[in-house]
Amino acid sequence: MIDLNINITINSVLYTKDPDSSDLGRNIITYSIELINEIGFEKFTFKKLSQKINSPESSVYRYFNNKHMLLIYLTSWYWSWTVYKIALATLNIKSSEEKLKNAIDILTKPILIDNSFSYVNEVLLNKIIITESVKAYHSIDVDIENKKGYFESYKDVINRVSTLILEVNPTFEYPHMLITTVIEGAQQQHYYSEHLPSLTDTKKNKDSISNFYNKLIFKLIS
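Give just the one chain, in the form predicted on its own, as a structure.
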């Protein structure tokens, strides 16, 4: 893969040592994504990860205090990457409607590998977001963690796209509610299309989910 040296900035409170600062740290990210997808977050442990990367378990703890922090890091990386994609997709576009459509497409279309980041499999990471990311903030400590800034990347996505909605219709009352509903709904539809297809109306080789949410949003805010 080609590495274009584009950095995704993650809040330093989420790690003890920046994983992007070393080959070992990048391996921790690479193989934690693979392992969580393979066995699920509940069965995932640092011991199993250390065996996969052929490194002492203590070396993983040099980067993350526990697997909960690792999960928050992975979700934060994903949403920071999403912000980066939205910024590129809306750059130098004058039409507010086109900018909003581009952002919706990024939030709802299937994920593709981005060769800018050689050590992250974005397709597998997206599956973690769909199946596991709710565990990052559905926790007893969510209010404390929120105050520490653990979820700023996700908030950034919501705020950016909410701003695009208000560019199209400044009087719309519920931009944040709409975008969080779209993101979580689209994730569920992708999950259903793969595992419970009778619960959705997706069609092979068609952007059914993206088309649905584009129509829903523009109809609602018009």
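Following the display of the form predicted on its own, present the structure of the form predicted in complex with another copy of the chain.
Partners and other molecules have been left off, which leaves just the chain.
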């Protein structure tokens, strides 16, 4: 995939101070991604992060109110990046089927290459999305946070791909349901294939997850 090294813009409701505006802020993002991968979101604390980046804990709090907000920021970054990738992968393609297929590939295949231009390691971030992102929107404050617009970039992905589904079959009744099922199903399967293999059937080959969901979508909408 062509890398244009564009900047992902994140809605300012998702931070107290923009992490993209300073070295410290970018360090917080880079090393929180590393640390969450190392020790998991539950054991991750701003204190441990601040030790890793040699800055006081209170400086981290200037960017994010708590680790929950940081996780929402990271998921939002990921989905904004995904929107961008889908836009690129569907650009100038005439066939609706091909556009949809390209989008599904982006959504179901694991991220294997880190772009490495930016301070975000996309491979590690993808692992966080698979393992931790459900915790971002399964909280008691989900309704309040939804009203504040915390989940807009994920909704953007869902709406764009729903549109692609309707391009292929304008009478299909459940485009949102189908695409959320596929995105989150694929993430589950990646998680299971690594940690709970008896819950999946991926021994056969690397692309079986992506193939399965591709077939699922096209069988259902045609």
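All figures in this text were calculated on a predicted structure; none of them were measured in a lab. Positions refer to the first chain, counted from 1. Definition used throughout: the rigid core is the maximal C-alpha set that superposes within 1.5 Å between two forms.
Annotation for residue 56: C-alpha shift under 2 angstroms between the two forms, rigid core superposed. Relative to the superposed core, residue 197 undergoes a Cα shift of 2 Å or more between the two forms.
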